[in-house]
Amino acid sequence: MSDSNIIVAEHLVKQFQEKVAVNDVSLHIGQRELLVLVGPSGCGKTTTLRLLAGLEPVTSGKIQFGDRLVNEIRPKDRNIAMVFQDYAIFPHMTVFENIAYGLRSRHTAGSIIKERVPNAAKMFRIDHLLKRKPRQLSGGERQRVALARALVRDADLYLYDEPLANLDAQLRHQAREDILLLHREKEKPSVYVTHDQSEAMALGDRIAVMRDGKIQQIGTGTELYDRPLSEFVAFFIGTPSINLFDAELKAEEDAIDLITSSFTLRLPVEMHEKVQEAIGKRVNLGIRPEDLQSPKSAQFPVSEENTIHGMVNVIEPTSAGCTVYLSMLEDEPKDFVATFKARLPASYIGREVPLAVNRRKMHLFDQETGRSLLYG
């Protein structure tokens, strides 16, 4: 990997008067890496992107493109390509002129423009629209114009600010493929901002989960899903979201139990060492919906030590099986979710069912700090 194509941001801080929008964010983006910044609205992900682009000055910290410090370099001189949420295409220009705009502003030779623009348009299936104006295009076509404009550039960094937010669900899948196509074609560092964790999981080589201006965890989608370092990451990554239960860790002889108001689970022996300091305390127990299975079809051992019960409220069919919404059998029932690979008949609604818990995939979080007891 060439160091000249690595993007490094160290200890970035961005403050707007009293509000700290970005708080000590550090990123290393590899030569061919697509890094996704994901998090709820207002978490600082778009501000971080704007700092990389030079659209906002940093309050403190540094940004390097390879060995070049770019803190004081203007956006147009950073050699970036950016795709915006509203596409930022000019209504008075044709599709051809919109795609060529960045090249013309850099005084690129006309012969190169005539070659690159049709090629980029063909790649994104808009070569038949080159003479049209934006008002004659659909939302998906406008988005592909913005991607083609990025493709014709030889940028050092490609930035995407929620480019799919204005597309309907049917167009988003194809648009994701278009973005991956652009990324593979350029093989340059890319940063993509979204609030949609499914989008992040589909696109990112790595994902940085942000909250309140800070990065909570960076890793592959699998790492974030299987080994979340905090309750926030565990809850934010995954659809449906992880189930969380208030529990007490109680030791008895050689065993450690998780005791809730509705059920008791025996903790696997391999987790004992990691939870010693939390014994006798209340923790939040996390169980992902797919780790709740029918005892008859469970792919792991089932006994009283890992069986719970719930009342079926709603059954939602899915392409892979069904999502089942249940509640605990108690005075103030807690709702939770399970996903099955087989369809559950509607006759189960209103019935009590047993569920086997895959204990080796459980998560435990400190109630005060939210940090994982198992992976922190």
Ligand SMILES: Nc1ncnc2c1ncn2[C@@H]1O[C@H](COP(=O)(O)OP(=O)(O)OP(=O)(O)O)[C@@H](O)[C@H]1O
The other form holds:
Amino acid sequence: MSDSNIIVAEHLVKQFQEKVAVNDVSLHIGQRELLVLVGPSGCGKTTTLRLLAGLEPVTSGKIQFGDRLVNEIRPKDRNIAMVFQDYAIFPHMTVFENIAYGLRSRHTAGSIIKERVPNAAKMFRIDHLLKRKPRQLSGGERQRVALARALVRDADLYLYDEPLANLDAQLRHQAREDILLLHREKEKPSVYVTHDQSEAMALGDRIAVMRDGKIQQIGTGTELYDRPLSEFVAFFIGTPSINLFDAELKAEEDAIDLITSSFTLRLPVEMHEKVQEAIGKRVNLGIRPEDLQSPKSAQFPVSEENTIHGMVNVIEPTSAGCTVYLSMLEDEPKDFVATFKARLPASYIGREVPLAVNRRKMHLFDQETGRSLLYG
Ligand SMILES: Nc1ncnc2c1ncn2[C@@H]1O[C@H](COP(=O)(O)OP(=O)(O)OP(=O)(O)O)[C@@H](O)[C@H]1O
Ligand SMILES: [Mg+2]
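Form predicted on its own done, so how does the form predicted in complex with the named molecule look?
Okay, now the whole complex, with that chain kicking things off.
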């Protein structure tokens, strides 16, 4: 493929009997881009990768590598390296032979294999295991064999299907760094599947959020986080998840209020125009945990108009501050979460505290469609 070329998938559909696993997915992947596909189990991530790899025929839609239509091209002629969700390493071959497999099947010279295989194994810290068979390896080691086998090759497209799921936290971070380094070195398009949104944020140049076979939104991590087009994306991206409150939008003289069963917040003027159609209706108000701050340490103006109250149930220390689990005091307690940049002493548990809301960062969603009123 020439340098400027990209991978293009247009209106991909994959139907298994009555199940539509991939439903009108379009993706453009840049030459040096690492695109992450993220979404809940069963949303169609693996199927999308298998369509790109040619392991499943498409029901309809087009796949192009550069200006070449590859729909009818066999997997082995697409020059793709793939790390499978279930590793798919060969049980009867040693680790060395497993890693060398793709190189041998492309008739790579023995001298190159001898040099590259140990290097790839070293990168993933399995160079001491080259003589073993897969059954003599732990799950995490097998996973790293699968990674080394795919990344030892020069391919036109790299596909990763949850390649780090079985690694402990430390190895996962290391392997993530290694994948990023290799990706930058190879400068080839890559698609990386995960259901872990923090991994998606850490790795993706762009992230595509999938649900029920469809792409909900594609953008950089920051775009998805700050300007989600739907409640689903807002909820899926970010940990702890965004807090959602059932609210009514009510017009006052020259103000608009958000009224929930436990608090009222005044809407920032710059949001007025966007919500005109929804005045008088119920909406879901979204507030990210870090946009709820202790009034004393808030980095935005605090007044009665943006202060709410909650009872502290649990305080979880984090590296720099803490995550505070609270509930609203009402008939049916409503739980919500705040992340503070400073520690809160345990003596606060069971007490009611004021919280300042960073109103400019609030989100509003149509209760019926789940669409954002503010973005899109
Ligand atoms: N060969 C098949 N025959 C029938 N249904 C299938 C087949 N492969 C996948 N499906 C269905 O298609 C949907 C998408 O599956 P897919 O494996 O793509 O999901 P996924 O997003 O990778 O999920 P996970 O995160 O659990 O790996 C699921 O409902 C699954 O049951
Ligand atoms: Mg899968």
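Positions refer to the first chain, counted from 1. Note that the rigid core is defined as the largest set of C-alphas that superpose within 1.5 Å between two forms. All of these numbers come straight from a predicted model, not from anything done at the bench.
- Comparing the forms between the two forms on their rigid core, the Cα displacement of Gly140 reaches 2 Å or more.
- With the core held fixed, the Cα of Thr194 is displaced between the two forms by less than 2 Å.
- Note on conformational change between the two forms: the chain splits into two rigid parts whose relative rotation, smaller against larger from C-alpha fits, is 11 degrees.
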